[in-house]
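Given as structure tokens, the chain that follows is alone and in the form predicted on its own.
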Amino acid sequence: MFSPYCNNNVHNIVNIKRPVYLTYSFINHWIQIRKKSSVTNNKIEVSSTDILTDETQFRALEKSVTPLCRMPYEKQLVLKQHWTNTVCKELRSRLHNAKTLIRLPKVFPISSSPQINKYRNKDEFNFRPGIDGNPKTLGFFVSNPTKENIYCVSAMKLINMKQSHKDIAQVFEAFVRKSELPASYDHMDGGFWRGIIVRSNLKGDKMAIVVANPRGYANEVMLDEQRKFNDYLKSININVQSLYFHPSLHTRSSKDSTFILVDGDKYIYEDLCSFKFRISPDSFFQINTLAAEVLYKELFKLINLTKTSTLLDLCSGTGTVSIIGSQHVQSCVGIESVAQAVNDAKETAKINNIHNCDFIEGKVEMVLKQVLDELSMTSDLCAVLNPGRAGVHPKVINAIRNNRLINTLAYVSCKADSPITMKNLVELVVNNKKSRPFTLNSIKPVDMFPHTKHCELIFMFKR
């Protein structure tokens, strides 16, 4: 249940039979493969010797998780960059699919990550069998093409990982081998340890989550566990600034919102552009942090906006665009669906000293409406929408067109060519006769995922 460029839940899944296969549009393009498919569904050959084995496991899931580490980094731009222009080339084809011609908008250069690796801030580790049948091991999934006979596999030599979250998932995993009880790999089928997640920051404070399912399970055999586990760090001087015990009950560990305290501080807090952030456990923050603020510093240098702007921040998260961009417009409005993300924003407000920020929660496709209505006498309303790799309702795309006060829109997207994202920026400039269309100016790439297969975009739309 990890994601290699954002914080979404994902199970990584790479083939181990022959032949295996890979999504990896912009690979296609540097080796040259000739046939025609879309963005979204070219697909790799990946040596046939890759059986999975003790030997070759690791290998399967560098392969999975970040499939670009055995190349220098400046190539990994250049490939970066090459998708870039494919994607605008894909939307152009769309756009005219769809009978609404546009110019091509103007493709910036590639910045790059000031770190390659061991730039993750969080990773979530969960249990599975490993290729040794032990039933407790904790890493990441590998799967064959009909994903049977799922595996789990040691993240231990992942290079785009800290060494400290590597070193708690190792200390996870021998506690829960020595526990009693089983791990559990379905919400249903009985067993009790889940996983566990890891989060820092630059100056190396850890947050430790343990995720279990409570399902027919006492509270004192929980509270037990969790003091045997706090014990545990203790007695081996593993230093964890804050430890969570997070029953879930769902398949999902964040469709849960209860966090119980174990042990330590109840935050983390980060530096970012100048400004300290407030991190709880299920917040949502981006996953490398020196990469951020290269991302938002181009962001702002792209949206322009000016003291009379109101600066709307669409899939806020912990407020950072909001935070942020504060200091350069005369408010801040931003709406996020995750009540302590808002909780989050709201004291990195008060933190900075800052009092132009309002923050909402309730889902954007839900309350924007509401929300626009309430700034209709805005004369300057610039909007940034972060909807993360899945894209957002049409009701958001609808409600921002439909909006006369909204000339400029900043759409960032870690997935720019998911089907989903690939459909909103369509419908931002398609010609309809029942709201003004937006014109695609700009994309601007910002590598936040060295070794992987992703980049952030920012689609600049003017109107």
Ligand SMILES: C[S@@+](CC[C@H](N)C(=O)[O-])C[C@H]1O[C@@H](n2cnc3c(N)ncnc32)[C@H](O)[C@@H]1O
Second form
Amino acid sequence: MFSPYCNNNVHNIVNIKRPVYLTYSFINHWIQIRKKSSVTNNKIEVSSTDILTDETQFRALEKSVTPLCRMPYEKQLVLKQHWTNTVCKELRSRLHNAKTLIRLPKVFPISSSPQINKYRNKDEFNFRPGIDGNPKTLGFFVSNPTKENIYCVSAMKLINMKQSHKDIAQVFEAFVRKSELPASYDHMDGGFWRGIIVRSNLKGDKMAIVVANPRGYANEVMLDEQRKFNDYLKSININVQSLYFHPSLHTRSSKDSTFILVDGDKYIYEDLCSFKFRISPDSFFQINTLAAEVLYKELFKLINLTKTSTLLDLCSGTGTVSIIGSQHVQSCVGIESVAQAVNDAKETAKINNIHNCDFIEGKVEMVLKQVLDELSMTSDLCAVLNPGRAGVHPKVINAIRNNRLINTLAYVSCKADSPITMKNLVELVVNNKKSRPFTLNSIKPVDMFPHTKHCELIFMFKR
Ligand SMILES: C[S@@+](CC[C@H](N)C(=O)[O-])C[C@H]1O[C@@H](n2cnc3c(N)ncnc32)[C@H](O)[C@@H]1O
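Show the same protein again, this time as the form predicted in complex with the ligand rather than the form predicted on its own.
Expanding to the full complex; the earlier chain stays at the top.
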């Protein structure tokens, strides 16, 4: 079975279990031993016979990020359909081991993505040494053929990425290469520049978020660098609607929530299913906007909501499920852990004149029980659970199972064969004496990520 697990982000492309400290001397050492290269003037020179050419680097990256890109799209869909059946059988087998026998659910035909190339609306680029030894190489990380180390490869030829994102990354790399401040690969290495995140909408508005390691740098220095990069963008006519600076003390920037607006608008907006959504730098938004429309349309076809339903939107992000579903139901309640996303969802409801949605900030496992208690008078409660790759805490599954009012549940996953997601799915169905189990009725695949092995699956549960 293949697993759809990469999202153009270092922690996904190579399976890094701890922060990787790549010193310049270490990469020199590695290349000298492996590839008979020589070192001059602080640069690694790789001999012409070396297998690490630009082309082989790119092929390695392509294999990690868009492994299906050389296959016709129709064939990619066949593969993903087959994978959906495999997930389904794996689930049945796990339930069988847990002494719960189920009939195989109906597996619907996969829906394709309306856009196949250049569909990503968010990309994250980071610094590491490139194979030429330049310590300020911006791109994605790829492990070397012997899997002993990683190097940074330019993402410029990836076909799922927009040209506007590539342009901003290229300009940023050129700017940082001229800067006196070093790149940072780890929060303790004394470096500064970590990378850049580029987001955009269908209209072409762009948000750029410069990520830097503030440890040991005075505020004035950071402000000066922000100003210089903004001036540089303007001097070469690169138009960015929203420019942010994100000082991040952690190896994973998502752990910090400080986003300083350097220039332009605070938000970008995206049109989706006839609604206008506000997006902040830290908020989740589905990566392929046109395919997200397909996903939500299919989801609402399967759920069967009525004007008496209450829709519980668990892991609600920017509120897309609630906002789009609001027209079919009495009311919606979204729960989301990222504050910016919750605020976006609330503002989006206002912008679109929607008055039956409420959004609560918090971890689902912490607040769900209380929310369910407050909804105890509701007669028709439907839940959508869309937790991302990591799945949810078992407490969430327990709370859903223990609530007698939830009879319809859609679990939407972009990584259905991850151990935690599989465990969540099994726990919803497995027989136990404490609560009434759900029945898995159907699975609907929607291709959100052409050229990758990812695929969104909607698991429809009833009881
Ligand atoms: C895959 S996104 C889905 C968002 C939304 N349903 C959509 O379709 O755009 C998952 C969201 O769950 C949020 N999240 C992850 N774990 C969570 C938790 N334990 N409690 C609440 N929200 C969580 C993330 O911040 C992210 O916004």
